[in-house]
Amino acid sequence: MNKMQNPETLVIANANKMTARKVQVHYGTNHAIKDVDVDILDKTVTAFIGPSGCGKSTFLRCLNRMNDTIPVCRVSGELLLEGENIYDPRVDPVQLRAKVGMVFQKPNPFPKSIYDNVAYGPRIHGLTRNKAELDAIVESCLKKAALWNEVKDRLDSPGTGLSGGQQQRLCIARAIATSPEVLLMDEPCSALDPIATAQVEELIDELRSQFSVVIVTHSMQQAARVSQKTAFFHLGHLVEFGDTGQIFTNPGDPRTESYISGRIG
């Protein structure tokens, strides 16, 4: 019996990375997110959908506490990664965000070589005793983001002056520099042409492998063929929450059928 046969093998592999109960979110008086219970599954790409503002990226932001450099918004419920509680005053943010990493909207690189964008990270949360592991973690994301033999000759020129889909793809071997156990993308291919996004989503569905991907989009094609896993937010409210086939073919909630067939949006 091969290990993916191996039924405790796959509750082992899927089992709660985090998990949320009762989080409320408030900038100043707006209540923006209400009561939201969702577990985010180990080596499984979780998807968040629903019309624009309805909280799907503040939801997001509440995972590695984004949302404490927005000095009004306030933050209750609680908040688990493997089991601790990521907003108890002893967390670190910076450490957290080393353990569950984001990529933004837009490409972001720093205005830094293509090497020394991918090796921030590690540098600055000492996950390496010299150059030489710097060399190989720096070549192992690249290689895990698709991107290493496009830019293996030209490790020190800029990052800037990469291609968009190339940019964010850098962003992504950046973000999985510090080896996180969960990685956040908030809409990254809504800057992208079609074949970028044909590009990153297939490497979505590579990296599910080894992480935690959650993603938010405004693609529900895009959630239909990356996601195992749909959570659909409407108005503050998480609706509805499950297996990303029967969300989109069965839903149980009149507000997600109302969303996916296009009445609402």
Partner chain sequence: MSTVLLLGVVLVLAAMAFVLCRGRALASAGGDMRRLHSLPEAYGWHGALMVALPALAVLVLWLILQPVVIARSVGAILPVTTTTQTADEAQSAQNAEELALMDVRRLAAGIDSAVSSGQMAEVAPDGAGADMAALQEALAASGVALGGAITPETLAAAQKYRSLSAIGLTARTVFTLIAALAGLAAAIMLTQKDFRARNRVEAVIKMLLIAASSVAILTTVGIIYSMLSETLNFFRLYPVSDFFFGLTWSPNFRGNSEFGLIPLVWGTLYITLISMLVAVPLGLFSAIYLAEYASPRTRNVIKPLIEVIAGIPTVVFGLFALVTVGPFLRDWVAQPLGLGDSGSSVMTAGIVIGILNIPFVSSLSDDIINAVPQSLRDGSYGLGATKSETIRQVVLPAALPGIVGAILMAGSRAIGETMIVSMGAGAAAKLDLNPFEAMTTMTVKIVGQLTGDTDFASPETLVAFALGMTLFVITLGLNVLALYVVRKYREQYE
Contents of the next structure:
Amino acid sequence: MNKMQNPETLVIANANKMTARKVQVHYGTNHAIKDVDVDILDKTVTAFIGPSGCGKSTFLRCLNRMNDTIPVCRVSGELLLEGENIYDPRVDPVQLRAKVGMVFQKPNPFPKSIYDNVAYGPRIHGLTRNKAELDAIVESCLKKAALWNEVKDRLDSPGTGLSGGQQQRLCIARAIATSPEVLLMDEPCSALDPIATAQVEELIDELRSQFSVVIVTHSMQQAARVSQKTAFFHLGHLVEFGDTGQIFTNPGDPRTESYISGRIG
Amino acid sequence: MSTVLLLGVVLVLAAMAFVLCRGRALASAGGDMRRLHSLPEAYGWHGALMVALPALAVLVLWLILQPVVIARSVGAILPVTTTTQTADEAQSAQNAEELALMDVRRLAAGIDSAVSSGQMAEVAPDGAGADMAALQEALAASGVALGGAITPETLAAAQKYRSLSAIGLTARTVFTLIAALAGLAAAIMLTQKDFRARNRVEAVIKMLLIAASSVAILTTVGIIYSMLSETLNFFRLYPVSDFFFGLTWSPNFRGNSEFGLIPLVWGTLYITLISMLVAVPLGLFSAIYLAEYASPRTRNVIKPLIEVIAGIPTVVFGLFALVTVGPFLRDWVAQPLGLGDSGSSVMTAGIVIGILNIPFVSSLSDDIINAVPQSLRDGSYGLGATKSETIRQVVLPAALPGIVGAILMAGSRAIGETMIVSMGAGAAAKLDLNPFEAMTTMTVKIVGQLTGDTDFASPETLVAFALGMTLFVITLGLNVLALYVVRKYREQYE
Amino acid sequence: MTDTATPTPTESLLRPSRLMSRRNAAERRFRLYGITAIAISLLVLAIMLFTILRDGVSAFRQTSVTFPVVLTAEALDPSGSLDAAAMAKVTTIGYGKVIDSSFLAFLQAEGLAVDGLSDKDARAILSKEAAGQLRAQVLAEPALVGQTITMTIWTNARIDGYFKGRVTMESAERDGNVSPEQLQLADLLAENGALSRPFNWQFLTGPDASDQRPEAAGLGISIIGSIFMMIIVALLCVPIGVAASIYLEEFAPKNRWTDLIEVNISNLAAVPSIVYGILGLAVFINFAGFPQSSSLVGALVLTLMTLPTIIIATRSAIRAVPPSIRDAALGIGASKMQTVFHHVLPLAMPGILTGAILGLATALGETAPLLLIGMVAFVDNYPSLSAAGALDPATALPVQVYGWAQRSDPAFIERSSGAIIVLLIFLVIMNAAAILLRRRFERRW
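Form predicted together with the partner chain, following the form predicted alone:
Below, the chain from earlier opens the complete complex, with every other chain and molecule after it.
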């Protein structure tokens, strides 16, 4: 995919991967997400922006049912992955999360070797038949995560010994090793320095060729740089959703404009 | 004056000093509290401490030193020959002297009580001219039973003992009171409005706090010193290598004892192993369930229930082993399998100690599992791992060092457990593989050798100290290792 | 789709894959292990408490026979002076005869007889302890001589065991200490209404009894001993423990010495209790010359043993008081000492007391070190109830449990379990106090 092409024209061509309709989230008595409708397109980077506490991370965690681990959290409405409701009682969240992977704010490599970190997903999901296949997956994922050259000589050393940026790329490699269809990223660069951030952003742009990526970010510049679609959340509402260029240059809602120009948030 | 009365007098003087000094301080400031350096109470406390501390110091010193001094001067007139050369003979001579002194003390106490209750006339100061038989009879009539016949030397020594004690008692009272009064005078002299009473009082309190925290050190020193000295005495009587590498344990109070440690260590380790096989899986799985699966409400009910086990005294577990578990295992397992018909066995003690250790393992593991950061769990769930996969492959490996520490501590507790093994494991020291046989442990033998009449000169008694020392070193080593491992683990996630 | 080896086609989420059902089965199994572990632990706890209750509750009731006893003057007061000193010449044997003849007369009067049961065996169903009690009663009130009083006298432990289900006709056949005929006589007495099972106060207040008289064994001395020890332990442990904790938390400079003390305390908390017993024997009894078996020595040993626990609990209570409180006090010019004693200590007090009570509860149940300092000895004289009583020989509740469990007569297992019930009641009260204290005063910062 050529970076010089105008992203917006490509987006239109891509199919719908995930669809959210009238999604509500309650934390106990707190109504955290109200009536959110979003379409996540295939092979597209979608950015969720908004001030702290606006619900963007909460909504992201609904997309692979990570909120299930919080007992007081209730989700209602319709959330479809390729036309199938992921909150259907027949759906196993474990199986869902293999298709909708997640990368977290703070790099969280397991206290295992670099190899075992990446091989973790394929192993638990039984994706490989032998060691050679697993080796191939680990190598290709580390390459995709632009980490291979840095770690190929020390795959057996612990993942916790890497630098912050390397750890985060290791976590991305770990997430794509299960070959998910959608990759969720919850402020993946907030714990990184500018150089590591640039590397991860470049990586996200490359990942777009294979996955649909959803990224939550605090940085509007980051959203503008990496995404094709942007959703602006405010106080649990989805205020505006559209092409990134349009949201940043010509926002339709005064709240979006205030946020982008730095008056709120 | 009796010790209690003397203490009372000192306390009354201290209270007086409080009132006097407080009043004097106020008077020196013309009744205006604001012109004092410290609060009036501080001057009062200063006075009280000035009275009580020196007086108590004199009293305590006297209480410790008087028996030693008297024993030395009385011992000098006792006819015990101490012209021996070898360590062995010196040891027995020392014991004879101690026994003679004990007789003197008992006789002196007997005469005291008989005289004070009016059943006997006072005896001549040097014991001269007394009728030994009549004296013994008179003492027996007033309820004082003596071991052997009274010799003139013993009687003379006893009389000297009595007179010295009486002098000591008077001198003690006088010196204690002098110290108290001197303190009172000094405190009153010092008290005036610019005196920094609070700082002085606080310095003294701080010294007391330091003294209190040194008790822990003193305890350790006491443990090591008392066991080490008697252990060395034991090794003077019994070869070190025979103790550590001997395969037979057969103490015999008539001599010719064999004190091989190996059978006891084997019994101890065998029982510990079985207890760990019970405690670790049950404790660890309980902890995993409580930490990872249980709802907060279930957790709040189950966790205290499991900890009830930890609050039950070990002797209760001992009775449970003796009355319930032992016969059950014998009738339903050992006999049908032809493995013996002993109610007390390694299995019985091991299982019951294991049960005792369940809450220990589970609460330590629970803490450690909870210390594993949630982000690791999220990372695993985010990749589509199930809960059990996350626990087995992420949480437990991350918590492993801490869990190993917890297991080491549980092992050290099992090794040092006494009541359950003495009631459930039996007393036969042997090297056997059959877990349904009665075997025994170091702790059981310590109890066995030290209860009843103890003669601190015989190897049969002293061996208990060597066992105690071995036990102390083993458990200390395990605990230090465990604390080190756990501390390293906690640092990793802080 | 990509260059990686992932041939899996997109599957529907609604149909679980084969692998997924296997993984979910593993998940359920794992969960089941946890539940099983908890269930086994709690089940064993329940069985243990149940067996102890089952065996022990009956110790609080004692089978007794009520019948008139004729206190014949010739037998009990040969001099006829009604003077206690002169009457004291009559030993328990004389009183035993009085009881025996009164009992036989009572059996005859009521027409209770069993074929093949000799008079000697018939009167043997009464406890041998009765004579001593009657003697004490008569010597206390000499005017009773010559009268006929109605007495309730214990039966011996076998007859008692028969009514508690421990002894049966079959076991009596094989038992040298009781015969089936004696049991039949006991049945007759029960039908007659002379047998009763009143609450056994003697079990709580009486002294220990010899191997042959389990029916008379009581916990009085061990309860007194335990209470003595708890008082001394509390008086020593709490002030020293609190003082040490205050120093370590608030004043100690961070240096080698403090580190040494800290490591030392955590190690002392894990030293096997029996080592403290060795320490007590060597230092307090052998070196310092305190009397063996006395509650003072027991208390000193338990104090040293409990101190690390109390220090650890107190330190965490002190640490839980937020630094802002200290800053506030120091900021208005209080000295460090005033800050600690006026602010930190009162706020930490509930936590300290909770820890102290729990530490005392552990000390109350501790047995092993007390065995070494001679508290397992047979003691049947009450210690004096003054402060000096701490120097008298005594036993302790848990040691009494152990002592009775070591005896051969099965009736002592009942006593032992009964003693555990008493011990557990004490522990429940102490723990409940600790919980209440925590609930009542717990503060969250």
